[in-house]
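Read the single chain below, which is given as C-alpha cells and is the form predicted alone.
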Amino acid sequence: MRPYVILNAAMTLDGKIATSSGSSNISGEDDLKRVHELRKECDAIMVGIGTVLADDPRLTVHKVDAKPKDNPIRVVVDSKCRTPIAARITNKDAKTVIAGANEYKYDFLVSDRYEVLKKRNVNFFWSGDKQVDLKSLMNYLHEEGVEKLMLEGGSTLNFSMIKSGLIDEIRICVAPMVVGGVNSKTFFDGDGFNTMDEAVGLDLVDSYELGKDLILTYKVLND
C-alpha cells in the first residue's frame, strides 16, 4: 500500500520550471492560492533535496485561511543527507521526514547536523543503497498514515517518481510565458526514456484559465 500521490508543479509554455540561474517565479497569484489548498487537502507533501537547497522552501500553508494542523508532514528525499540546519523545512511549524540512504547513514549520525535535527523532532528514514528507495519511503509514508501526498519535485525527483510508477495524479499551472534555456530545468529532467514507446501516458481529465495562467489535471495510466 501507499500514498495517492499528486504532482504539482508550475511550468511555463516552453516547459520550464526554473531558468538556468534559479528564478522560479512562475504562478499567478490565483495559482499559488490553488497550491495552498491543495497542501492543505493533503497529509504530506514532498520535495528533492534539490528543492530545498535552491528554495528554502517552508513547505506550509500560509496563502490561504489555515490553522498549524493543516500543515502537512514534510517529506524531503535526501539520499546523500545533505540538509542545512538552517534549512527552513526543519522548522517546528510541521513534522518533517528526512529520507535518506543507507550508504550515508552512520557518517551523518554521527555528525553535529544530526544531532540538531534530532532535537528539532525531525524523523529520519533509511532505504536503499546510494539513492533512497522511493517504494519503501512511499510504504513508510502509509504506515505513518499519510493517504494523500502532494509531491513538488523538482524535476529529478519527478521523473524518479513517474518512472517507478508512484505518481496517480499531475496538475500542472502552464503560464504563458517563454524563457527558453538548455540549462534551465524542465517538468522532468533525469535521465529519461529511450523511446516513445517506453513514454507514460496520461489521460486529461479537467483544465480551465485560472487568471493568465492555463490548469491542466491529468491522471497517470500507469500499468
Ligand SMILES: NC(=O)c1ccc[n+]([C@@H]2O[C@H](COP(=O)([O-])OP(=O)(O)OC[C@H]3O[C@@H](n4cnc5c(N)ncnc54)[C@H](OP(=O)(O)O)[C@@H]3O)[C@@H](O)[C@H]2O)c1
Second form
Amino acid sequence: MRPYVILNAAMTLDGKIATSSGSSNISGEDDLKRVHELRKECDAIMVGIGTVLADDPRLTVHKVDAKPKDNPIRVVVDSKCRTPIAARITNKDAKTVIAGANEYKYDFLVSDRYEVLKKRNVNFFWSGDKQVDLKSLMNYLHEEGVEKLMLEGGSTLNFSMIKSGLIDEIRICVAPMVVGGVNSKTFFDGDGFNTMDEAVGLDLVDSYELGKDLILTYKVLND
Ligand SMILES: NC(=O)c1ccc[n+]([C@@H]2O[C@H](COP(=O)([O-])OP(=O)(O)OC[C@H]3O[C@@H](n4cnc5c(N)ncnc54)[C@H](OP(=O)(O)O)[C@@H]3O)[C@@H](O)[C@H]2O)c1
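Please show me the structure of the same protein in the form predicted in complex with the named molecule, now that we have looked at it in the form predicted alone.
Now the complete complex, all chains and molecules, led by this one.
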C-alpha cells in the first residue's frame, strides 16, 4: 500500500522549472494560493535534497488561512543526509522526515548534525543501498498514516517517481514565459527514457486559466 501521490509544479512554456542560476519564481500569486490550498489537503509534502539546497523551502501552509495542524509532514529524499541544520524544513513548524540510504546511515548517526536534528524532532527513515528506495519510502509513509502525498520536485526526483510508477496525478501551472537554457532544470530530468514507447501516458482531466497562468491536471496512466 502507498499514498495517492499528486505531483505539483510550476513551469515556463518551455518546460523549465528553474533557470541555470537556480531562479524559480514562476507561479503568479493566484497559483501560489492554489498550491497552499493543495498542501493543506495533503498529509505529506515531499521534495528532493536538490530542492532543499537550491530553494531552502519551508513547505508549510502560509499563503492561505491555516492552523499549525494544517501543516503536512515534510519529507526530504536525501540519501546522504546532506540536509543542512540551518535548512528551514527542519524548523519546528511541522513534522519532518529525512529519508536516507543505508550506506550513509552509520556515519550520519554518530555525527553532531544528527544530534542537532534529533533535538528538533526530525525523524529518519532508511532504505536502499546508495540511494533512497522510493517504493519502501512510500510504503513506510502510508503505514505512518499518509494517505495523500504532494510531490513538489525537483526534476530528478520527479523522474524517478514517475519511472517507478509512484505518481497518480500531475497538476502543472504553465506560466506564459520562456527562459530557455540547456542547463535550466526541466519538469522531468533524470536519465530519461530511450524511446517514446517507454513514455508514461497521461490523461488530461482538467484545464483552466488562473490569472496569467494555465493550470492543467492529468491522471497518470500507470499499468
Ligand atoms: N518550479 C517548480 O515547481 C519547482 C519545484 C521544486 C523544485 N524546483 C527546482 O528544481 C531544482 C532542484 O531539482 P534537482 O533535480 O536538482 O533536485 P531534486 O529532484 O530536488 O533532488 C534530487 C536528489 O534527490 C536525491 N535522491 C535520493 N534518492 C533518490 C531517488 N531514488 N531518485 C531520485 N533522486 C533521489 C538525490 O541526491 P542524493 O542521492 O544525494 O540523496 C538527487 O540528486 C531547483 O532548482 C528547484 O528550484 C522547481
